[in-house]
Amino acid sequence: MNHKDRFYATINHQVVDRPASWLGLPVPSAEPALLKHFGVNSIENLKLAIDDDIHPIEVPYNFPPSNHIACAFNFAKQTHLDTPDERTLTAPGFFEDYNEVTDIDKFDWPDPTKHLDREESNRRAKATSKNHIRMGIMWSAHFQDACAAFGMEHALMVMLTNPDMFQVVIDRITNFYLKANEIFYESTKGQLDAVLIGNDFGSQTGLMVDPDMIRTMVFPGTKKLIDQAKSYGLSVMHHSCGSIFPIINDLHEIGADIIHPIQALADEMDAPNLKKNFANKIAFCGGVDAQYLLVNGKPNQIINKVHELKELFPTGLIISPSHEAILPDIAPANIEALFKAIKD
């Protein structure tokens, strides 16, 4: 099978020669060791060396200091490092001081048409291997951004005590992403196969908020983002770290094709439990523990885990680290073992 056939067969629970795979997104500090270990000079060549199936395309969003679509809003009331790796949702947020929905326009809302580079979007898509699944890394984290807009603890209180205020903020954020994503989709039309969107809803032991609140206040925006991607013929991988078992079926019902990253050590997110409850119904991505196993384990332990996952999920699971970020504490030899075992 070629890479695209394998991906689509995997997520549609069809017979595959081997499960589809995704390396994830190595952070810059992890790249030198990976490139050295595999004897390559770029992450793109690394993905070719490990025979990965999914090649990500980052959205070119020019808004200093982060220049990243995930940091499009300056909600924090205090100076902090505004980069994808250093940003915090817990800093006091702009809307902490506002209680009326009419206050929504007091914030200086960004205009994505001024920051999202259409030509660079097209260039990046064209430069990505057409023989692989080309996945736009959209994020579109409207819930996380709404938490940052108030400061997380305050945001969760506002959801309970002033839901109209929370709703008007999250809706404005959703509209920003719908506009930004349309620019990217139009600029890369016919050159994408899939997108990654998502929010972190879970802690290690359960959801951060009541599932009905997520269904009422968050998922309507999520569905709009999924429907938009589907209108361009794209498969949707929905990301959420943590224990999200109670809302997995909801995500499937609103259109998510793949649930990512099935955080292996979070409560109820182990592969056997997911197999028991969602076999042949929902596709997943992840499964190889990135909290302990990939950090502290030996290559033979990684190989054994992958073989175990392949027995549980001969299809329906894109095997990947159980976090999208490959951090520098993960030994490159363990990444090599992971991909070797996928092809065994």
The other form holds:
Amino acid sequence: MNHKDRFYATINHQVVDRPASWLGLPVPSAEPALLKHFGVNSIENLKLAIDDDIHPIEVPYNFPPSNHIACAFNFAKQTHLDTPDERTLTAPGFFEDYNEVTDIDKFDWPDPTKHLDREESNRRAKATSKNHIRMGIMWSAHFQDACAAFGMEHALMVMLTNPDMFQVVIDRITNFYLKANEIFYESTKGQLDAVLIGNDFGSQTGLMVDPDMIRTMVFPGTKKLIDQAKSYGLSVMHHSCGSIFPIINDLHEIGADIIHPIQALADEMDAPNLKKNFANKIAFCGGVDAQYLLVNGKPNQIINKVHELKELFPTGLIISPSHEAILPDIAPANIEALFKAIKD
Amino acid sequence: MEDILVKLGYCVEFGKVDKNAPYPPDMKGQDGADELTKQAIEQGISAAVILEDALVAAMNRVGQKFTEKKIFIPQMLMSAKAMNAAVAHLKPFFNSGEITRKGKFIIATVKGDLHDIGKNLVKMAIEGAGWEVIDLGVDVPTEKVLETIQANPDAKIGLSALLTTTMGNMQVTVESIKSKYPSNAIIIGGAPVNEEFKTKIGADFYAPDPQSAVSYLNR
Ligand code: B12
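Based on the form predicted alone presented above, generate the structure block for the form predicted in complex with the partner chain.
Next comes the full complex, this chain leading.
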């Protein structure tokens, strides 16, 4: 099977030669050890060495200092470095001081047409291997941004005390992403196969917010983002860390093709439980625990885990670490073992 | 008298801050924790009774419901807000010594770690249980924790780590505290932390949720 056939067969629960797989997105501090271990000079070449199926394309967004679309909004009142790693969500945000839906325009909303680089989008897509699944890393985390807009704790209370206010803010953020994504999808037309979008809804033990509030205030925007991607013929991978069992069905119903990253140690997120409840209905990506196993385990334990996952999910699961951000505490030998075991 | 304490406890449990507060919708226009505490004091109910029988008891129920996943972070935050509105009226009684805190609790997210949602909830729950909490924030170096213990020698300590990459920093902080202040109890928590890790690094208690920390402190 080629990479694309394998990916589509995996997410459509069809027979595969081996399950599709994805390395994820190693953080910069993890890269040197990985490159050294595999004897390669780039993550691109590392991916060819492990032979995974998905190649990510980051959205080029010119907005210093981070130049990252996940930091497109300057909501935080206190100054911080403003890279995805430094975003705190809980820092007091601009809308903390506003209560009226008409205040929505007081914020200096960014215009994606000014920052999202069309030519660079096209160049990046062209430079990405056609043989692999080319996945746009959109994030479009409208819920997390809405949290940052007020400061997360304040935002979660506004969801209860002034839902209309929360709604106008999250809707405006959703509209920003719809516009940004349209630019990206148009600029890469015919050169993109899938997208990654998502928000973190889960802690280790359960949802951070009641499922009904997520359903009424957050998922309408998620659905728009999914519908838009699908109108371009793209497969949608939806990301949420943590224990999100009660909303997996909802994500499926609003059109997500794949649920990522299956944080194996979070409550109810273990592979047997997902198999029991969603086998042959919903596709997943992730599942190889990055909170204990990949950090503390030995290669043979990783291999056993991957074999176990393949037995539970001969198809329907894109095998990948349970967090896309591979941290420097994961031994490169364990990454090697993970991808070798997929091919056994 | 009992009626007003029951009502006050209800306001804290369900996050009714004051009369003007729009939440919860089914209590619109009714007195909230703010007004009821004032009234209770005016009726001559002792501050200690208000604190323990109404407020702390209510926060205990809130913590329990959170552990049981019957409520989530937003509801817990609203309860903490109602609690704060009530406690504001008890300030003079704390100042006069008529009522006292159960003790001091220093809380911090360890060096290198920026996750603070969980730490903040723990802070609210422990304050709600009647303790004075000193919050050192996130990305806190060991030295800062040690200095704070030096200034508050009887304090108990809570540390949070959400990343496998910062569990090592948690270990360093715990070992440093234990070598200088062996009798100050340390509670640890956070997504990757567990009982086994607690034992390994020599902390005193692992709390998977705020309520179990409260129970441990109240022992
Ligand atoms: C929200 C979140 C973020 C937010 C944090 C916002 C903030 N201000 O806190 C943001 C987006 C900023 C973030 C960033 C990152 N994150 Co993060 N994040 C999460 C997430 C989804 C939820 C954490 C949370 O807030 N839960 C809600 C609270 C209420 O729960 P809690 O923190 O667990 O706390 C409860 C208990 O644990 C306990 N508790 C906690 N601390 C303490 C302390 C004491 C004393 C006591 C008694 C109890 C206690 O009580 C709390 C209430 O019940 C977790 C997923 C997860 N499984 O936890 C990932 C997670 C922790 N993040 C992860 C990662 C990798 C990162 C990043 C490295 C990603 C990146 N490259 O950007 C950065 C690191 C930034 C840094 N230097 O810290 C990984 C860690 C994996 C690992 N190997 O350890 C996780 C587990 C996700 C995953 N899929 O694996 N993250």
